[in-house]
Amino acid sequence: MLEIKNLSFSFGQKVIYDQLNMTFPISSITGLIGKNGVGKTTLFRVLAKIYRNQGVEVTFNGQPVTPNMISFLPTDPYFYPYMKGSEYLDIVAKDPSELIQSRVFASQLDLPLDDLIDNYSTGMRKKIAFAAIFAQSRPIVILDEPYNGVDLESNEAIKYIIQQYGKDRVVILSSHILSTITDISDRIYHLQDAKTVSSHPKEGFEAFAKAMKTQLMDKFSDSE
């Protein structure tokens, strides 16, 4: 289980997080909802050690979390100019199993790794970004926004690989496009500020998202 104890957060004087407490289990996929600017992607890059730990303790199994236990595709992937998809594989991919795992999912995924990534589409970009980040065998594997810019098949696509593939790990991803997220997810993060964080199982979705509905027509009938 991956736990996140009295996460605290600021950029400045601007407070993200203070004092959140959440948990991932193993062989789960967790979503994570909220508006922009609540935190997500402050969150994914805390646990991925990009921007300095406050203070906040990240347990795996009981145990510290490193950077090498976790797979982070962030919302615009990098790529280094005049470099082939199967370049880009080729480093991001390093062990051999990983390598030959990348491919599967970029044939999966119908991207031509002869080509630059230059000439990639946005969606193209977020599939090779995806292909070679999923395939690193980590036990945690965060993918910030992975359906962004991506087209319906292949959206639908990626989701079959993280349901059959995030097996034995804990799984976290973000969008916002809730049907994205309740599809897939075996629960469901709603972030509100920087203290409220509800918690909402598989089988509570459909009451969720008719909530979150309702609440959305309350204040558009309030501002009229």
Second form
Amino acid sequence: MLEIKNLSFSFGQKVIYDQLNMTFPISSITGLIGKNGVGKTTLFRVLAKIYRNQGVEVTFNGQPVTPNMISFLPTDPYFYPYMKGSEYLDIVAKDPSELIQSRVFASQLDLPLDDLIDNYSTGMRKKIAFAAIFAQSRPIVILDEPYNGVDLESNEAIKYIIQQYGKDRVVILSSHILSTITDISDRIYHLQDAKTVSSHPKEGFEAFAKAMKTQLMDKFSDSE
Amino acid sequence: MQKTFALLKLRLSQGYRMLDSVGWLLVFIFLFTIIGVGLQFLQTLVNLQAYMSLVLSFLLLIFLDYARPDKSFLSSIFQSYLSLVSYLWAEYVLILLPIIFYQCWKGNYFVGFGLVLVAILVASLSPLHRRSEFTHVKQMIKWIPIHNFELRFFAEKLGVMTCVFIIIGFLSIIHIGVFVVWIVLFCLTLPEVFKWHESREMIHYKANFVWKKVQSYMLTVGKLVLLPSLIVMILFPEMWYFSIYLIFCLFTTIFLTISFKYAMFTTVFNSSAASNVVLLLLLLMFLPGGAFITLIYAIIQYIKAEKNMKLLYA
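And the form predicted together with the partner chain, for comparison with the form predicted on its own?
Let us now look at the entire complex, which starts with that chain.
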């Protein structure tokens, strides 16, 4: 189990998190939702150790989490210029088995691996990064908006890959489209502000979606 | 180790593909000129002592390392600190290789070895620094006017490095070589500053738009380099013509990069104004008289830019 204890994080004076606790069981897919700017990406970067640790305790099966345990797909993945798709898969893979796996994912996502990534569209860039990162054999997978810019067919392929190959791992993903999360997640964390995060199990998704919709409609009608 | 080789191979292929897109004739002319004339010219002119190449190479690598955008990516693909440092070391030795060869050719074997150690030092320090853009705390640099937003945002993004860069300019007191490296780095940074086009709404077109922008930047950059240039001219009066040539190179770079940016400007989609031809012309500028070739190209780009902006906005 991945456990986050006392998550406090701030950018200077701006507090993003204040003493939040979260758990993510193995063999589960957890969706993370929240308003723009609430700190979803920040949470991912804290977990991936891109940000300096500000006192948060992150453990996996009781052991402190190291960057080697985490595969992280950022919102805007980095690519070297003049790099081919196949070369990207080569350098991200740790060993031949990961490389083969990433090539299988790439073919499922219809990616032209011999083309330069500079010529890829936004969705194709997201897909190649997803294929490379999801193929890493690390126990924790973090996907920051994996469906961004991706076409409908690939959207389904990504969902399939996450469900099939996410077993025995902790998968955390974020998205602003609720259905893409509810379709495959076992649980949703709803980040509301620095101190509040609510957890919703699979059986409560429908009620949660309805409540969200009603809340939003009320907000709009009040403002009118 | 396998990953290190794969990455190094990729970096070399990148270089090959980049040069391929420029045209090999231009590359060969450039290489012949720089090997035949450039190094000898610099050595004779500034009488650079061998040990100075250690200091200057260190500064160059620190600057490159600080600005490299792939740090998070590299940390994510390398499993350990040691493997990451080994890769960075190999890459930095490759970057310094021409200088190492040159020093060995001149019989300065210890300096050559020292350069390898400099590469190790910078590679070992590299993982300790993380890019400041992730911190969301931005230091405003108000002394660069907001209408020079490209330079201002770039300087704000680099944060501390901007202050270090300015301080290095004043270190020209030590040796004119520092001033040379400072101006060269400044010139090579400018294409990055003007790389991205602003959105079409940000442009308030007036007649001679490009020229006014060039003038405004020349004024800002002029203020910035005034004092270090005066220091160099006073302390190294025998090199006054060389200092003036370097400043001329800097202003030519401003003229070229801004003109090129607006010659390529389009309102249809966001595009990058980065060009390998511009980069090579900038390097060519540091050879005797090379700035005049670059200036001619810049004038052509300037005419295109004014025409382009007039067509789009007037």
